[in-house]
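Below sits a lone chain in structure tokens, taken as the form predicted alone.
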Amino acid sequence: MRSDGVVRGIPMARPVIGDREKELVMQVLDSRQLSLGPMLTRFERAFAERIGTRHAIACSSGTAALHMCLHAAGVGPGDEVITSSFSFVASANAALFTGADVRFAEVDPRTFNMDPAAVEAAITPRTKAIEIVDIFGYPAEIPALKAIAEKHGLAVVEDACQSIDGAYDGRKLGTWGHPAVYGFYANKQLTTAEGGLILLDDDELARVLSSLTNQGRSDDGAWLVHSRLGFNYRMSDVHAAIGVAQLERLDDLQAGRARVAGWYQQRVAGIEGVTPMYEGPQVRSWFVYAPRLDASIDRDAVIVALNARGVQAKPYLPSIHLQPFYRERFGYEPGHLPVTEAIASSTVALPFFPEMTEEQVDAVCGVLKDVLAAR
């Protein structure tokens, strides 16, 4: 920190990059073979292996994965998916591309994930799909989802795009009986630059799901034979390549995020009018560092504040149903999901990856107390 009170140098998110990275990358490009070559199945196999699932699908995007989930579920026009409003946009748009609707489902005001009681009060007659999504890291409650899935006859898929590695009591996502979809933009716990991964273990839905990612290719592989309407969500071998290496030292990226926030936590604990994040009986893989502020608290104000004096901070996450275009197209006002809004309007993300020093966390907590002291 400078004499003047100013941070530098700390960026709100920062890939782990290395030599693995760039010498598995170089074999791709020597090989000429970027894309359906052997560095995607060598990824796929390696995560599957390591969550304990039959399959591992790889694809472009978290969002190509979800997509992709619930077409493959048969949601379609005329059909609801119940997902939550706390997330990245994603998770509602997926279901809106196959042409169902989206329905909010309130969230759980200490773990910001999806209420069960409110998913089972959300559903109708047209209801064809709960998506569960595990915010922050932090697993939802999978067993009492499912089962409310289970009563009412729903597919269930998984948005754990921000859970890479996670587990609800010890059982790793992707292995509870539904598909899991993993996301690695360049913030999250393991990035391939862009790309996603779906975990499974049901082998006729992961032949389906293969084919989707690529134009609905054939299950025998045969040249230009397309038996089912696809897409174009292939992961490149040069993407794969990257994860391959990230996925080598996730144990040490996850020890790293681990570490950058139980500095924060014991800082943040001391700041009057902030609350650390939850942490319960699950074990959260740590994405982001998001504390609330008190309601009586202008967030927007500190998180000006906090740039103004270098501290890179953002508002994570905005309701999605007070997006712009969700506003427009379903006429949703505030005050449709009180608990979602108060937490969208309270959490502030601070600068977290896993390089991070702890000198670091001191100057970012350092700005904070005195923002919120000067208020």
Ligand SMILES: Cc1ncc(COP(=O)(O)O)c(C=O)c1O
Given for the second form:
Amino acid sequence: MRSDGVVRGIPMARPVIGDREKELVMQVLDSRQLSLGPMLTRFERAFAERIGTRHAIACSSGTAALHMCLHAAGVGPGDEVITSSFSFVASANAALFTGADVRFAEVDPRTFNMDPAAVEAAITPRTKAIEIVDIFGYPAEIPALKAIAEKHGLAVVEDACQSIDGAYDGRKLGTWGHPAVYGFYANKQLTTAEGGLILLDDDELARVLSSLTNQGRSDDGAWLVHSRLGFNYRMSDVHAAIGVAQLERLDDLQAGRARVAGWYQQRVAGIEGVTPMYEGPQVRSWFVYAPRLDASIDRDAVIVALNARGVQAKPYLPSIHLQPFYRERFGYEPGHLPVTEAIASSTVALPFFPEMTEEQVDAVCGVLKDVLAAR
Ligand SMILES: Cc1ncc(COP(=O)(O)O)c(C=O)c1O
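Structure of the form predicted together with this ligand, given the form predicted alone:
Everything in the complex follows now, all chains and molecules, and the chain you saw is the first one.
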């Protein structure tokens, strides 16, 4: 921190990129097999092995992966998908891409994930699927949500884009018998610059999803035979190369995030008006550091003050149903989801990345404490 109390040079997020990423990217470039090559298969195999699934299908983004999973589950016009509004907009957009409507279920105020009772209450005769979201790396109530889906004959797709390696009752996200999606944007626990991946065990569904990723090509791999209406949602081998290198260092990256989160949790607990992130019985995969401010505090004014002191901070996450597009298209107004809205208006994302130092965490928390005391 400078003598005038301004903090400089701490980014919100920063991927760890080293020689190994460069080496493997160069290997792909030198090989001239830039797409549908061996690096892609290597990434998929290594990922499936790490998580413990029969299949891992890499694609161009987490959004693309979610869209394909819902499409492959038969979701389409006239159907409804139940999901969380306390998520990144892509969770709901993926359902809209299929032509279906979205119904948002309220969340649990501790975990910020969907409340199973609210999900069950949101079911209508049009409901086709439940799209579980594991927000901020903390696993949703998967067994309860799966039981509801089974009882009502609904498909389940899991948006675990923020939760690579998270686990519920010791079982990793992706191994629960329905397709689960991880995301690899540059702020994620593992990045491929842009990218996503579907984890699943079902051989037949894996065949369909692979084909959908690659223009609906025939399952026997015949060149230029398209047996279904597919997409180009492929991941290139250049992106996969970054992913292979990141997988090799993923344990270190996760340990780095957990270490930084530990420093934050300790310091934030001592700042009046701030609630540290929830630590419950499940394994959180640390994605963001976003503590909650008391309802009496003007969160947006705090963010302006933090930014003025050089600390990057963001209102994260805004609820999906109050995004301009959702309000205009579906007529949502504030008050529709009080729990979600209260969380969305009180959480603040602070700088968070695996190589953040204890001094940097101290600097951020010092400014946060000053800003709150000066109100
Ligand atoms: C919860 C959630 N779902 C979906 C996505 C979409 O992933 P992508 O940006 O790879 O399309 C993200 C990405 O930030 C996310 O956080």
